[in-house]
Every structure is written in structure tokens, then in C-alpha cells.
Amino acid sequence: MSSASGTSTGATKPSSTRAKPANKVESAADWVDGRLGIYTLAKSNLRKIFPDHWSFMLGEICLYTFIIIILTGVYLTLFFKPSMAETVYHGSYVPLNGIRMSEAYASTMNISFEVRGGLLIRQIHHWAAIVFVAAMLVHMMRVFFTGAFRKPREINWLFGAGLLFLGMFDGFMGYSLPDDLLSGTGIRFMEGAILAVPIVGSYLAMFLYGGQFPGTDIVPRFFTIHVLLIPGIMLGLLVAHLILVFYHKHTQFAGPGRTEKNVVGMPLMPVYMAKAGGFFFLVFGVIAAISAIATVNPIWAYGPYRPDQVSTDAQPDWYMGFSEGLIRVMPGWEISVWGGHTLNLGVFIPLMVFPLVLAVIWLYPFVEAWVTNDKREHHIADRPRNAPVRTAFGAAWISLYLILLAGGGNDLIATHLHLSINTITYAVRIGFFVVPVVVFVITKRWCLGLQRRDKEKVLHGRESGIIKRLPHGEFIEVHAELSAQDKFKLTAHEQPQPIELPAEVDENGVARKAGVLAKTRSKLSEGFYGESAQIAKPTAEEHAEITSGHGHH
């Protein structure tokens, strides 16, 4: 293990006195090294510290499977037509022959049937899409849920939430490219959502689609998109994450020897690069087997995209399913303004909601900074536990995700568990509301629950399973005393105390009036850290009387 408060650098000496160059590999190093200064580079950073936790790896699994998205995009283009002109299609799938089609669905059936491997690297690419996405998500949370997100990595917050954001919704361009049944259905729906904007969404909808839906730009106009505007962007904000990443340090968690001020871990390399390149082959092999196994978007079971089609049991992948969601329980409300125009409210209050579920977490760590005027560093990562507050509003939004994935599968649940779809949509309604207040109780209740756990564990010690008998005929279990790591694991979090509003008049006897975002911060600051949000810590005292009065038992 080693421990670092930061980076060195060291001077490099003058080339001039630089011993001669033993063959033609150093010599070519040397050449470089004149030019870039890698030397100083490799010998300031290959040697950095990072903190080893498996929580870390998430945020690898992005890394990889956005590698793994690139390397098969750029296989697939090469055979696949972003065109809707109509074609005959003449293939090895004979259901579908003879069938019209557009360029884009029959350039995907060959990939699929004719080009060597092209359907299995067609299910990595959209297999690692789904991961991708699924990884980014629940590595956000594991930042959320730890207080990661703290300053100075807000910015990096953003950066990642940016990342999430188009990830989900180059996804969604991508699925929609083969121009079938169902990815149709969903451009379709998409149209819908855009005309629903008041004023500027026919406007929108006619700059994007480049004419009445269908068209025949939408193809080559997402593909566009797909694989150069929002990838190129993605690119961007991912070396900006990775850099702040390294230029602020890592977080870690609570133990002996780690401060604010340190990092214990291993170096980059060889130890960390070792790992991560073995990892990278890992995560490869299995997105490689599930897509062997697995098979996503079956093209050609949907048949070529009909605007007076639908398929049943048309949903898209599952991280955009909560704004399908929203639009199925939504009441079809419509009103009529401005003389006889019609607002669908059924599609645009959904549409307005869909990007405030995201922005609520997203905006989070700026609301608790304020909340709390905290405006220090933090290094040390906390346990979700000992933010109760946090952690319960993190838990009731993931709720309140899930109840809304629930409701864009209305349909499948109703097909498959046999039950009403009516009851189903009224139940996603009611849900909506009611869900995330009870899952925010429930866990802020449960992670006092452990709060108070980890106190009697400091204080009494754990549970050893031995059985003693007293001498008046009393059984007791005898307790343990925890080691001094583990207490101090259990005790090093902090626990800030509530801001007060300032007195009502100053030594001078004069009234002091309180702002409204004063006594709201205020408010907000005891439902953060009053004694209802949190369990006060064992003090030494209280541990050195019960070990030395009553001992463990």
C-alpha cells in the first residue's frame, strides 16, 4: 500500500548530459521525449495513487463499454446505407423476400445475414449500449449515495450527467436507424412529443423530420447525429471527466492513515493499469457471450417500418422507458387557446416532466452545498447511512424511475400477469405519488436503524456467538470489542449541526429581520442534520465508561 498527498515532479536531466542512447528504441523514445517532454510527464503521473474499492470499477465499465460501442460503430458503418430510399429486398431471409423496404432496413438485414459476424458484432454494439447507459446510472449513484459529488466535483457531477443524458438518447437515435417496425413506431411517437410543443413544434418537428412523417431524411439525419454530433460531444465531456478526475484526486473511503488530504491505494502503474486492462478484456467477454447468447432488437421478426402499422408490445430500451411511461398514465387533457387552438396537454406536461426527473438529481448536490453552506474539500467518501437525508432522496427518485418504467410496460404487464390495464395505469398514477414518500420514510428510518447499530457496536462490541452463564443462573452472549480500525471506520464520518437563524435583535436591542431564503435554509438545514436526521456518534466517554464499568457482554 502506498500513501500520497499529491504528485511529484522531478527535474529531467539536460539531453546533453543524457547517457547515449543503448539501441534504437531509446534512441526513438529520446527523439520523442525531445519534442513532448514524456519523461517529466510519465515520471509525474504514471506513479499517481488510486484508491482501490470495488464501487471504483463502475465507472470503468462506462469507460470500456463506450470503447466497445466505438470500436463496433465503426465496423457497422462501413456496411451499413443511412438511405430510405424504397429498394426490393433479395437475401437469405426469405420470409421477407420480395418485400419493399427502405435502403437502411435492407443494408441492416444484410449485416444481420449476409456480412461475415456482422449480426454478433450488431449485438455487441447495441448490447454495450444498454450496459453503457445501465453503468453510467448506477455509477451516478454510487457518486450521489456517497457524496462524491462534493466540492471541488461538481463540475465533474455535471460532466457526467451530461454524459448520461446523451448516452440515453444516442441510443435512441441509434435502435431507430434500421427503419423496422418498431423503431418506426417509436420516430413516430417522438414526432408526436415535438408537435405537442406549443407554437414552435410543427416548426421543430418539419426542421428535424425535413418534411411530412415519414419523410426521407430522418434516416440520414439521425445517422448524422448518431454516429458524429453527439458521439464527438461525448467524447469531449469523457476526456474532461477523465481529467478531473485525475487532477482531483479520487475519493476513498474512511480507514486508518486516510485523510482529506491523502490517497492510500496503488500506483497507476504497473499495479492499476495491470487490473484495468484485465477488466477491460472482462467486461468485453461477457457483453461478447451475453450477445451470443441474448438476442436484442430481432429486425427482422418486426418487418420494414408502415406508417399505418404498429407492433404490439412496442417498447424502446429500457432507460427511456420512463418517458414512455409518463406520456401512458398521462390523462389525454386537451384545451383549446388563441382562438380555437388545441394544446395537448396529455403529451406536453409529460414532456416538460421528463427532463425535470433527471435535472431533480442532478441539481441535488448544488441544493445540499446551499442547504448546508458547506464550502469546503471532500475527499473522504461517506457511507449512505450517515446521510440519511441524501440517501433517502436518492432511493425515493429511483423509485419514483422504476414506477415510471412500470407504466411505459403497461401493456406487457398486463398481457403477462393476466391483470387490467386500466388497474395498471391508475395504480403507475397513484404510485407516482405516493411511492417516493414512502420510500423516502422507509429508508431514512432504515438508515438511522443502522446508525444506531453501528453505536452499539462501538460502545458494546459485537455479537461473538459464545454463550456464558452468569453465577445467579443468568445466560448472557458475550460481546466483542471491535478493533481499532473498525471503530474507527464507524465513528470518522462528521456530523455538522443544523444552521440557526441569527438572533431576532442584536446587542443593541434593534429588531434583526430574516430573509425568506434564510429561514428556508434554516428549515431545511434541521430536516438535514436536526436529531431527527441523525444519531449522535459515541464519544470516548461513553466507551470508556461502559468498557470500564460493565465490560462487554
The other form holds:
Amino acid sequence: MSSASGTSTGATKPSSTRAKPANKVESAADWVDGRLGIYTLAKSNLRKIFPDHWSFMLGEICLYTFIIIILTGVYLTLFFKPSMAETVYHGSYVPLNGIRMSEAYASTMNISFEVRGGLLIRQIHHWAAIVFVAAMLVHMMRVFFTGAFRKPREINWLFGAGLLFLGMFDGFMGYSLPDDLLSGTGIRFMEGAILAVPIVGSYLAMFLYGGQFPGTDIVPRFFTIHVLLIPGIMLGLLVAHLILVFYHKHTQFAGPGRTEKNVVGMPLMPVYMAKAGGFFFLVFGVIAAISAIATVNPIWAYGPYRPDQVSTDAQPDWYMGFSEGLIRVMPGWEISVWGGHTLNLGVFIPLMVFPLVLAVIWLYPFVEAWVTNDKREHHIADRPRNAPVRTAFGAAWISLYLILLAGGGNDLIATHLHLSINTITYAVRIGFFVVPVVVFVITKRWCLGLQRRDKEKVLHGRESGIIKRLPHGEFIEVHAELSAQDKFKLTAHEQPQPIELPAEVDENGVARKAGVLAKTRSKLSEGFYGESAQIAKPTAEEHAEITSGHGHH
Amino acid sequence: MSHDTSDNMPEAHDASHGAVATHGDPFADPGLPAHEPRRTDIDERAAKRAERQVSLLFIVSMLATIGFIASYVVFPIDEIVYIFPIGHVSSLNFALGLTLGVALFCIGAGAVHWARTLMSDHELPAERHPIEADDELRADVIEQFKTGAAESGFGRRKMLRNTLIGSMALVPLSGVVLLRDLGPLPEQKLAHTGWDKATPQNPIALVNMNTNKPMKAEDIIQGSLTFAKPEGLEEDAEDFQVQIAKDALMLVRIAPEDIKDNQSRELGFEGILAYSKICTHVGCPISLYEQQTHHALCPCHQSTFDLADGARVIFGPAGHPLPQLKITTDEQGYLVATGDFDEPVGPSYWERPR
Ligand code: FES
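Got the form predicted alone; could you also share the form predicted in complex with its partner chain?
Below is the whole assembly, all chains and molecules, this chain first.
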């Protein structure tokens, strides 16, 4: 390198003023830097600060299970035959010997019984998928309840929620691939749902299934969608999600020295790298151990799919349970329209409610931003109690999800708790409308109670557990004053005020009408931040009055 | 940074609301707390111990990986063992999974332990910068864009612009059209089943699903549920799955005086009624029968049909009764069908007549 640069002429060549590398590693790094510019990249990232909070683990679990799913998925594709061609089984699983089945089912049997370690990888793949979706949901709740979705992170919320929906959908697809009796039932369910779409339903069904149900195309088609199309999109979204996390930096909770303008924590290299890298192995290890112990989706017990047979525990994976609940508790409404056409509302309405339930949470950041008219960036996470309406809304949403999940498992509940399935169904129908409202009210009150307690603590100190007897005989508990740090923590949050409508008359005395939108917004914002939605923070005066000593313990 | 962008940060914004940290403010930010050293920071013996613990974890991982490879070789793939409290499991799967689990977990535990005890735990603040650009940059970029747009003539030549938008909007349609050959058109496919070839002149026999034999009326016991398919539909037929998805029958025998629906009684033969086995909700096969009440229950979403009353829906999400097949007997006394179902089988759809 140096001899080459020696031959070129002085002033115009791009000169490298770099000192000699100290060792092999440095010179290798120099080589790469000359091509990819890694030093510039690393400078801002190597010692990037990550705040530490246990809940950041949730997002990490999502990332790691996704990687595990991809690794094991690639392994499975080496053995799986995505074909519905008929074959007769002659394998080591005796009960199914001589039974007709598809290549897909037979090769899944083969993976489970003939490929050494194949069963383990299948189990890890399925367990990781279950954990993946669960972790995404919980991670999302964390982001929701702490208000971390607010500006500038709304787009990342969209990416994240998109990942959840795709993950659920891809899980469903994967579940369908082995062509066993359970998965076939799921595919049948999907066909029935598609057929319920007005006007184009039967066309969509024919096109998706390549003809009449079940046909011979679904497994190869779903396979491509499951291993290529959806994971491809998810990978893109995931990378975008992570880039944005890096760019925005994590949120942090209010605390001494933590402001909206800084981020306090430990550097990526080495602490965070070691912790996060180590955590990947922890997650992988735990999932491998679970897969050794607990069987999931034992397809050999269900048998191959036959449209005229059914396995009694016809249950989807839990994350599809709420759509199952919708379809189970909906009354069977079918109406005739336009002279002789059937509108299958009993299936179509649940089919529409399903994306609606998801979309409500998906678009929430924009609703809240509009209601609060807050255009600022937020980097300090809210404690859930300090945003009672949001917290209550999230809790109500989760309760709806759980109610529907119970509806989806009504047969299991019935057999385990010895209840009538009809009673459970009626209860779910009522619960669908009532429970979220009740949960909303309770959660909001609970948050306000906690706010009140915080205020109490700040003003009167915390209970010390020491009982003192006053000269006149009364027993009291001594309250210890909070440290400056704790006081700051409990009072650092903002308390936004509701938006007020502009005055009814303008400065010239001309009547001015507020539009419907403006009125709704001010109503909603009153609901969010009005007197009924937050307890005023303690003020310095209140504090001074109490601590100055008259008449207090 | 101009004043304008820093306004964007909440703290700056807050200042205008008066919550400025003053000296007398009891709730002022006391600043980052001082670093408290850990045991391993001050006690070299503790640090050494932590180091040994981490190494031990890594060594256990190595042993577990060796165990994994050994298990792969040692355990036969078809051996089933009983392990309390899990139950019967494949010994190979169990050994591979646990050794792999331990090997991975110990690497993770070692790394985390290392980070927690031996790497620096000094918390450091890093500054945030507003995402939004300042006014100057913003104006500059907008200016550049305007120049570019003006040079393209995009705003001036309206016809160009509108036709471009039009063509861009239409071109994806080609992709949609190309999807047409994914499958055939529905036509009347959903309305007909394998029974539609049956006529009074050429009846099709009902074949018992289990024995693969035609059935006589006396073979059907009162209170039992029998499953049947059309004669000539063999399991190894190429389209067996598609056919059986619509043709599957269930036969019940109900004392004729218990049958509440006259039309249903007439479609049957001496109290034997042939209903579609495919649920009219979203198409699961119905499999549970309660002989006292003559109720049939679909296990998928619990639609319940009263077979004594024309398979009317009495509970659950199904929207209409199960289709019924007209049956009779031929000269030798075998049960036969003389036509197709009275309406389409399975889940309902837009074109389904009502
Ligand atoms: S398919 Fe029978 S109840 Fe849904």
C-alpha cells in the first residue's frame, strides 16, 4: 500500500495520514474502514448509552425468539416437503402405519420420528413462536402503558404493532402446514370466513385455495407465504424498528439526573453487549429446555387431515384465541339480500371486528396526540398511574382480549370447570360489552388512588413502622420524610391541562362557533386531563406548610 | 441550534409554565446519585471469585455441548422412556433438548454474570438532540426541493403530472389481474356435491364409512350416529379430499313419531334421516350426538342442531339448518339417495340461494 502511494504525485492524491497500525487486528480494521467507513459508524455507537430497566428485556425476548424461529425454521425446511400429494405412511410410528396422508404430513412425521433431533427443532420452532407472540404483546403493553409511543416514536409503534399482526398471522400459517387434523380444521375455518365476505367471497376462496376446499394447493402456497413472504416483510420491519430504537434512544423513567434531554445508563460496549448477548443464550437455553420437557402440537396424536373428521380439542394457538372467541359467541345471523343472496353476518361481523380490535390499539398514538394536541417530543416514560385514562383504556382493551380468549376456549372451560357451554357463551356475549367498561372505571379509580397516595407520601413522608406515644396518650405512627431523590421521582411528571374551546365571541363581539371536531376534542381532552382524571401534584407551598411544623407529626 | 427547535423539547416548553427549579424548590432534581461501588469493585478476592464462577458456567456449557453430541450418537431415535412427572417422552429428544438448553443457558448466564459483577457499572448520561431539524436547515432543504421540482416542470405541466399519476395508479392492476389463474371461478361448484349424479333411475348407494359396505335400513340402530359416503368414492381417488369435504353424511334413526318436521320425515326412510355432516357455520365436520335429545353438536364452535326438527340450529353461531338428503331403499333393501341435497352443503356464501 505504501509503495503504491509513493509513486503517485503529491498534492492531488487523497493522502492517508493514518499512523501505522499497532497490530494485525488494527490493520484488518483499517482495511475494512477504508472500504466501509466502520470507524465513523462505530464512533457514535460503540459507547452508546442504554438505560437499564427490566422491562427492556421484553423487546429483547421478541428479537431473540425471532432469531431462534428463523434458525430452526431453516433447519425444518431442509426436511419438510410442502406438498399435498397423497402417500401411504410406512414409518416408525406404528399407529399410523398404512394410513393415507399428504406428503406434508408424512414429512412432518419423518422429522418427528426419523430425523434425530428433528423433533426437538420442531418443538423449539413452535415454542419460540408462542413465546415470540406473547413477548410482542407484553412488550407492546409496556410501551403503551408508559406512553413510550408518543412523539417521536409513533412510527415505531406502527412498525412494532405491524410485527405483532404479521407474527400472529404467520404463526397461523405455520400451524397449518403439517396438514394434520387440527391444522386442517383451522384452514377450513379460514375458508368459511372468506366465503362469508359479501359478493366476492366465493371468488376469493377459489383463488386462495386454488379451487374447492381443500384442494391440493394450500400447503405449498401457505409454505411460500409462511417461510418467504411474511418473514421477509417482518425482517424488514424489524430492522427498521431497531434502527429507530437506536436513533431515538430508549425512553427512561423520571429520576434524579434524568431529563428529557439526556439518557442515563451504561454503554453498549461492553456492559450492554454482554448482558444482551448473554440474554440471547438464556432465552434460547430456556426454550430448548422447555422443548425437551413439554410437547407442543403432537401432530401424530391428531392424525392426518380428513375433511369429514375432527379432533375434539379443536383449538388454535392462544394468540388466535380471540378471533376464535369472536366466531364462537356471535349469534348465527344470516340474512337474505337483493333477492336470493346470502349475507352471512354471523361470520362476517366477527371477521371485521377482528382487525378492528387490532386497529384500535394500532392507531391509538395518533388519537392521543390529537386529543392532547401535544406536539413536543417525549423521552421520559410515564408511570401508568399518572396517565389514568390511557392506562384504563389499555386495561379495558386487554380485558376485551381476555374475554374473547375465554370465549374461544369455552369448551375447555366447560369441561374443566363443569359449566354449561351455553352459559359461558351467554356470559361472554354480555361480558364483551360490559367488562371493558367496568375494567375502565376500576382502573381509572385505582390510578387516581395511587396518585393520591404518592401525593400523601411526598407531603407527609412514608410510614416508618415506628409507633410513638404522644404526651397526651395518643399513639401515632412516625412518618419519615422522603429523600430528595424520591420526592423528585414522585413529582417529576407533567400534568397537562385540557384544551379549552376558544371564547364563544371573538374580540369584536362576533359570535364564533367551534366546530364539532373542536368540541369533541375539548370534551375528550377534558376526559383525559380534567379534574376527574388527575390528582393535582403537591405544590411547593403545600409542602412548605406541612413541613414547617404546625401541628404535624 | 435555534431557539425554535429547542422549544420542541418538553423541558424547555415546561419552563414557560413556571415549573423552574429554584433553590427553594422541595421537588428539585437532585442530579445523578453518586456511584456506589460493588463488592467486586473493592474486594479483589470477591472479583476473583466472580471470575471463577463465570468460567465455571462456560465450562459447564462446554460439557453440555459434548453431552449433546454424545446423546445424538447414544440414544436410539425410537426409544420412549417414562420420566416423572412429564410422562412418556422420547429419550433422544429429552437428552438433546436438555443438554442444548444447558449449553446455551450457561453461556448466557456467564455473560450476564460477568457484565453484572466485573464490568464497570458507572451510569453515564448522554445528550439527546431533537429529531426535528432547525429552521435554517429546513428552509434550505425546502428551497432545494422547490428548485428541483421547478426544473422538472412537474407543477407547471399539469397534463404531464395528471397522466403520470393516472398511469402509476393503474399499473399495479396488472399484478392483480395476473392472480386470476390462482384458481377456477366458483360457478356452481359450491352448490353441488357428489350426490348430484343420483337420480330416481340411477340411485347412488350409501356406503358405511367404517366398513366400506352398502347398508340396509335395519343396519341403522335407533339412537346411533352412522357416517356414510356415496358409493364409488374411494379413498385413493385423486380428489377424494375435495369430494368428502362435501359428501360426508351422517345417518340417524329417530322414531318417526318423534320427528317434529314433516318435510324432514318425508326426506328420510322409516325414521332414518340423512344429514350433511358438514357444519353450516364454517364447515367443520359434526361428530357429537346426544341420543336422548337428538341434538348434534359441532365441536369447533358448538353450533347445536336438532336432528329431530329438520336439523334446526338451536344454539351457537351457525346460521341455517344442516342440508338433508332424500333417501329411500332399492329393490334389495339397500339405502340409496335419489338426488342431491336440497341446498348447498357447508358454510354459507354470497351466491347461496335462500
Ligand atoms: S363450524 Fe360448526 S360451529 Fe363453527
